[in-house]
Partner chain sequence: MWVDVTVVAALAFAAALAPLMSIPLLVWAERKMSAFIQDRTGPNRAEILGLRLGGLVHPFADVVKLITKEDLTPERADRFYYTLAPFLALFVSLLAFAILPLADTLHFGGRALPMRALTLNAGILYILAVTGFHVYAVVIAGWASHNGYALLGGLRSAAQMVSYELALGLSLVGVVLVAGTLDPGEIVAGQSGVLFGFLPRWNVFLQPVGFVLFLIALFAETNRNPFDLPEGESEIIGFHVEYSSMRFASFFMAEYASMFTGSAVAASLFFGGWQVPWIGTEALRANAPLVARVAFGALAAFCIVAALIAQGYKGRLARLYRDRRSREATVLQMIFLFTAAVSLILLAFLSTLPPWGAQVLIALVQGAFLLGKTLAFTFLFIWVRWTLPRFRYDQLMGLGWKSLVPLALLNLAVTGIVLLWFD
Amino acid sequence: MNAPERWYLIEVLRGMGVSLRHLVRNIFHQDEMPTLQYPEEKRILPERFRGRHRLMKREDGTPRCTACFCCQTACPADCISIEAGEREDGGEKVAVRFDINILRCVFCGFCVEACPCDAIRMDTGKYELADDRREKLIYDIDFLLNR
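Just the chain, alone, in the form predicted alone, possible?
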């Protein structure tokens, strides 16, 4: 065995020593481990955490969104699609269709900042977005209003 091969063996032994040191520390100090027993234990989220979107309602239960397209325009991921319609009383516009493709969303919060009516929020605190079908991860207006 020449000299470079011997140094390689020394580095392998040094790496095994580091792994053994971490193993022993984790065995005797399990309360200090940075992992959680998910899903039984949930992580405490910061106050400004941006989770799943929701649409706000007015006092009469109608969506607060006026279909101004500010959120759609501000979205860098192009995940919001809105279809505007007229109200029955002839007032301001209303969103007939409001979809968010959560698979494309980057959770930047620009849609929340752009909304002049405070109609969209990301304060649900929900971050478990997994599902078994892609179609279920395109949230429509009914889902966003009731969650």
The other form holds:
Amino acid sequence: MNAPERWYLIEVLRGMGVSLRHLVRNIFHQDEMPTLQYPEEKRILPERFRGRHRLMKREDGTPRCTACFCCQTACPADCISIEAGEREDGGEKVAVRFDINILRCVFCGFCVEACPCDAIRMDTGKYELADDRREKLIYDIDFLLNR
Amino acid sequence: MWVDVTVVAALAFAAALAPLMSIPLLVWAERKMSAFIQDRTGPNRAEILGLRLGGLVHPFADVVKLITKEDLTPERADRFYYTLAPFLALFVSLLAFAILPLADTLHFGGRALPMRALTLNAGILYILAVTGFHVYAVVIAGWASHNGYALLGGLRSAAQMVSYELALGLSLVGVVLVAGTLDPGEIVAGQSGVLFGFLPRWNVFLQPVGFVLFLIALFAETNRNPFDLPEGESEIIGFHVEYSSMRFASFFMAEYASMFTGSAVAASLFFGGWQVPWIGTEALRANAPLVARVAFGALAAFCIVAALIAQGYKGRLARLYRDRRSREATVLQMIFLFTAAVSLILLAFLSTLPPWGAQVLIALVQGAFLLGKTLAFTFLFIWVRWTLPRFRYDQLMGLGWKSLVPLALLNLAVTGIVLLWFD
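Okay, that one was the form predicted alone. Can I see the form predicted together with the partner chain too?
Next comes the full complex, this chain leading.
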């Protein structure tokens, strides 16, 4: 500490100069403030942002999922539960039930990486998932396929 | 007789209302200024019919929230004193304002009407006595809570406030010596005229050291940063740990009210109170129509500037919001333009004033000057709070007893010697 710093009235005035500068700048340039007015303004998400899941369809409209249980096995949060069933035309297996408990999901993206058929993706960019009942936050296959 | 009664009643009402009305304004100013100093936007969500007024609606929302919150009393607290303390704090912080003159004395038909609620020739002593009472509220709150931390907080505050009261009183004695009276009315009236040909003859120029000491002691007396150890909102536990709901809010209302009252005292005793710089009351009254024109012109100019600023916000609001908030700037612009038009019309038709009109007008102008000076001080209070860190307790005591009190005594001695020399 040099002499003016030890006699701190001067330093006090300098500090007040700093805060005054911020005050004046922010009053006159409110639109340059880094704050986003959230519900109205939203951040631009990066391309690889992991949002809510969706299930993909084949070209004929049937789900691509073959109920191989890879995603369920890979899931560290244990939030996916699949029930496999027969396909009407005798082809591959198909998921009869495909539930994601979004309350347990940690958005790690392992399910997407595990999937051999590119049936599950997390590219919806949706992150406002709040709801008023727990039951509504267990997404079923219809919801995941179509919304 | 009835004129006196009405005037005193009106003044008492004004004296109680001014600090009370300042509370929501100061809360808003504090939140908004702290936000801007820290590069945030601050409150801007609460709205009434789409009008948000830059967050000015938030204090009302706060009040609704605080009133409807659960009001707890600790089981073993002393219920009477526990309830008394917050309201005592608020009451005491409103009291000192009554002694301050709001304008020069009015003369109606040979009758003098002093523009203050309480005419007391020992007014300075009254101010010191009343601010001293604030200690009781704090100590009672700490004791009645039946909580060790609250008690310690109360003790800490009592020590602080009593210590700084000494410096506060001593720095005021300098002003009393210069003015030669204890009456705030006369102290303010004595600050008219000019010093060295260019400075307004305010006590701050005659007592610069006294003013700095008074200001520092005032910060400590009102428990504001950097001396806010009694409250220590965020870190240390203060005397009001046990309080909740509106009783808790009362302490904060008291803090803001005493901030306003303290600012008014500082403005009155050191910055000439209602004195318009360089221009005396007689000159103002003689040129009342001109003063009225300047006042209305200034109001119109202010409104037009505000309307222009609102114009700049229109596009931004419309882009951001899709609801009624987007029309806020338009509505405010209408109000500003209407006010500007009315004051311009008044400006055009105003040529002469009756003598009583001139007196009332000048009184209003002087009141506006007092208000402006007071608000400048409250600005300083808030500005300091969001700049400086808090003192440690021993630093606080060291500053009070080892720096402020000796300096105040020295200032007193020098003032006395200089006064003797010139007499």
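Between two forms, the rigid core is defined as the largest C-alpha subset superposing within 1.5 Å. As the structure is a prediction and not an experimental result, all values here were calculated from the model. Numbering follows the first chain given and starts at 1.
Threshold 2 Å Cα movement between the two forms for residue 135, core superposed: It does not, since the residue 135 C-alpha is displaced less than 2 Å between the two forms after the core fit.
Core-superposed comparison between the two forms, residue 29 Cα displacement 2 Å or beyond: For residue 29, whose C-alpha is compared between the two forms after core superposition, the shift is 2 Å or more.
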